[in-house]
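Next up is one chain by itself, shown in structure tokens, the form predicted alone.
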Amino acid sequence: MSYSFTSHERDVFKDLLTERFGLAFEEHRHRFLESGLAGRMEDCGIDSAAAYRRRIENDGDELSRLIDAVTNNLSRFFRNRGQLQAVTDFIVPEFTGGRAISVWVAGCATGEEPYSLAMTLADSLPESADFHITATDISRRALKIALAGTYSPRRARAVSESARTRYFSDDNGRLSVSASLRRRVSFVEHNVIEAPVVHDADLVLCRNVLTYLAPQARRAAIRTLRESIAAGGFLIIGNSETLPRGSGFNAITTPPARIYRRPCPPSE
């Protein structure tokens, strides 16, 4: 089935997704939105936009299925390795003291990013150091894949042979994340525009999430990020993203990554 949306029908769903999740669908993404909507309508056996809107109202899980259809959850291990190298070179030396390091990965998709960060930290921190990563996303389907922790070798082409040996096992031709690495990462359904699920984080990764949010939702997300990070903690966003003046962060100049730091109070 191929459904042709009127601009009004499309905008009804666009406004719903903006209101509920803060997602922005600019004109260049209208076709992507309509494709996802049409796919869900076909799966539901529904042939009108009005009927599908009623399905969403009456089926609490359908909105989650629609989110899966209209968000891009494709990822791979060690995507943008330069940013992870910046964690090793610049941020890890700043971690001092004996307490456990708290990390939040917002918009974790299918889990490759937090697992890559876990490998990076495990390899670069002192052996005695403890850390834990809380990884969040709005897509239940993506989180289910992340929790399973089993991936095609194609997704792991950037993983070194040494890391494969230490952090993965073979599962009928697929790669399964080791139990030791899984213990380092927890997955939680959460929208970055909502109240923080992590507090006093030492490091937050929120890469290429802000760019998909409507302006008001973006401001809410930046506020959430600021509230989640401890004084002196670090934030890494996508290399094509920037924080506005007055966001409560200090920018740090380092070529491989766009890093911000929440300043410590003057007394500290």
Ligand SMILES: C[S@@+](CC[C@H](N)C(=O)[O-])C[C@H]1O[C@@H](n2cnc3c(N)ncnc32)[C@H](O)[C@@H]1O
The other form holds:
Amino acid sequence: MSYSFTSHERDVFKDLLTERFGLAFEEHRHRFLESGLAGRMEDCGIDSAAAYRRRIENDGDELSRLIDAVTNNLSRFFRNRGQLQAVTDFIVPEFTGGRAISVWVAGCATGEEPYSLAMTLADSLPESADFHITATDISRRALKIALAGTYSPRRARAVSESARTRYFSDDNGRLSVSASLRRRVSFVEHNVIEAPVVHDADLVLCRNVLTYLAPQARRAAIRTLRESIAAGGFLIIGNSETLPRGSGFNAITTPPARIYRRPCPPSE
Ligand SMILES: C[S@@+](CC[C@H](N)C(=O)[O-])C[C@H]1O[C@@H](n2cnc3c(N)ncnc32)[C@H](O)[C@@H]1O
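Just the form predicted alone so far, so send over the form predicted in complex with the named molecule.
Let's see the whole complex now, leading with the same chain.
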């Protein structure tokens, strides 16, 4: 039998998750939150909300397992292909060479997005160009899957035959990301409302993450993203997300939408 929360008990957890991770649980997501909480309590053998609250205060690993239970980590290879095509068409030509290109994928979930971007960049940059992607998330479970880099054929169905041949190997019927692609991507646990882990990034992707954040956390996240991007660098957010005015980015009007650029300071 799963635990039945009072609204006060539920709100204690809801407020904690909003304060620490920015996660918003509006009314229509209360059941999702309660079911995640109840599942964790059951796994811990705890039958009171107060005792579970004490557990997560004293046990960071349990807090992390709760995060895993109440975040939506859904992702897909080549999700919104139009945006990745825009990376090839509009952003790559702006990379002028010299130092290695630095990319941050914030809210990378189970890895499909950074690996798709790595394939896109490897296929569109000149062979001499070097790039590295730092991919971050708050969900340890998702990061573990991302790091393992092995996906069922069903999950990898959007990967073309040609990309499969070049960037994956067979692992007992599953598709395993090749070493050449893995060395381009590192995975780090990071909360996007805190100080950035990447600085002077040329490109940042933060797609379908802002939508799960409370308004104040969304503003903090946008500040973090801006701080991480070099002048003239690019930001791509989810297709159904928008940046408020005054965020410090210019929208690139070339389709597809949701590509922004951090302005360069005016030259003297
Ligand atoms: C729906 S998935 C989107 C995955 C991927 N960006 C995509 O578009 O396919 C949202 C991800 O954001 C992560 N997330 C939520 N809040 C976060 C935060 N405060 N910091 C970092 N990641 C967060 C979740 O754990 C989840 O993996």
